[in-house]
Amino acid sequence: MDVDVIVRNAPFIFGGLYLTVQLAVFAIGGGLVLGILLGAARLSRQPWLYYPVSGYVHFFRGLPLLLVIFWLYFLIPVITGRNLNEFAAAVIAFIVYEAAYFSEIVRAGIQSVSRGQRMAGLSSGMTGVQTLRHVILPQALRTMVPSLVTHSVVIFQDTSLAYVIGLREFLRRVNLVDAREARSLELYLFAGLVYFILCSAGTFTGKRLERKNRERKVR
């Protein structure tokens, strides 16, 4: 095995890893914010809000992420008349797609908070939005955290799909180095090891938070 191939190309490969982490951070942050809004809207009793949002969630959950990345990369320039670079297109695609999944986690988390908490918030003079923001969401987030962490790990793994629009993220750069150096075994073993370490750290964090949440409920 020639591990020097990794050392020789380390700046190029780790530049791709940095891009992958950036994409994951934007996708998770943006997807979660939009997902909270969609999740709250899914619990609305207003038909004009509930049905369009439910349609959005079901639509994107019924599509493969790869297709959404393709669509947004090619359709946005047609609609807006302005070209998007690969990174911006990937970020937008991940946010609109992952928000649909985050919204279901948020919806389940909000529903796990007892109705009495909502009534207590309303009876203290808060509006429905204030009750959601100050009473329900803080409690629901504690329940959601393990699921949110697990889904964030999945998003990190999925960032490799951005290669289809030419984004030179981590795995794409490994592929490019392999095409030049012809060292598939060393390079893909290294790529697998990097993904394994980072995803295992996320999974371990999720399990730890889940255990803490379970212990808190027992008390």
The other form holds:
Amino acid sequence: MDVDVIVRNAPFIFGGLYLTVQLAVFAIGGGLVLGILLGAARLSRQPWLYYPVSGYVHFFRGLPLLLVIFWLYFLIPVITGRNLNEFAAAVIAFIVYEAAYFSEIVRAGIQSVSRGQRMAGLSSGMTGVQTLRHVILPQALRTMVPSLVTHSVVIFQDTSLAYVIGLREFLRRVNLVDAREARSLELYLFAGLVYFILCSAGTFTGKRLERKNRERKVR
Amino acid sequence: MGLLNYQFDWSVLWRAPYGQMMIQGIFTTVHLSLIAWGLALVLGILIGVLRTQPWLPGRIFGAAYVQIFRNTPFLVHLFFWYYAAPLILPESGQQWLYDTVPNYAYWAGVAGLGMYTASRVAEQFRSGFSSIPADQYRAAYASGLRTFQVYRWVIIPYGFRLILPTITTEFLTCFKNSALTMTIGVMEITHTAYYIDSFTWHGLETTTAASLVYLTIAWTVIAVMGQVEKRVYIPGQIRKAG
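Starting from the form predicted alone, produce the coordinates for the form predicted together with its partner chain.
Whole complex next, starting from this chain.
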């Protein structure tokens, strides 16, 4: 074991972690906003809204994220006529893909709110959108949050895939250091450990929120 | 507008030598994910059983296994099996490994994917096993079965039927995750689609075709498993609508 290789390359490797976090923040934020819109649309009774959005969700849930990254990487220049930088391409791929997963969490969360709530909202004179905004979503969010946190941890791990289009995030930099120093065992164990610590914090938070929800329900 | 300027050339999908590469890629994706899935099922059931048994070391091992895999990216595991794991062996062992296993990347991919999926399968089985009423266990023990037999004949068949829908989802996750083995050089369909781009500049066509392959297989599995679920569903259970 040669821990020195990690110390020597720490600034380089942790510079990549910064990019990883950046990518995760964009992916989670954008994916969540689009996911809420898609989730709400899937509960709509309008066929022109329901069918295309359901198609979208089933389409992306059937594909590997890695392939979607490549696909958009090839497709975007064809549509726009110019090349996109890798970071923007990766962010778009993550948002488009993860929104499909978020939308399913959102849909399940909204469906968990009892129907009486919606009827009460409508009968008090609010429009459908107002009921969703002021009555349904605040309650649904509470049940959704643990799953959203858990899925955010998954997204954080998925950012490691962005390296296939040349983004030098955390794992890619570990990979590069390994290519130069040939210290695979130390480097990959270290990478695993870093991810493990960061993700455990997320998983733990999700578990705690879930327990809180359960306690609230019992009372 | 770029779309008007782009010259589509769909013949890269069947033109020699690319057509054959695409077919090869599809087959590699299918058998790699199937072998990994077999490994994941066996390991997953084993860990699921360990986690629901009173034996403390087994429970700790099971919990640690699931925690480690859940909180690290699959890619790290692949890199570990491909680059780092052989280094644990002594020099002669490494030599033996590279000599006797010509496509080491493939088997590293199978091992990584199988073990990673096993952690998710184990969680499903654990929740399945613990949702089985305790009376089932008692009845099985009371009829004279030993622990192994209780699981073999009562709990696992029952649990399997309970969690079949989520197991289907896990299989599809395993199938989709097989794409990541391209990062260690396995020539499955995603890698092939990307690879052909480097000769032809027609990656858009090949990745579109690869997408259709994934969707066709995924949707076929969902349709077939929907039928299987209907057939093996446990009377009295609440069934999913639609």
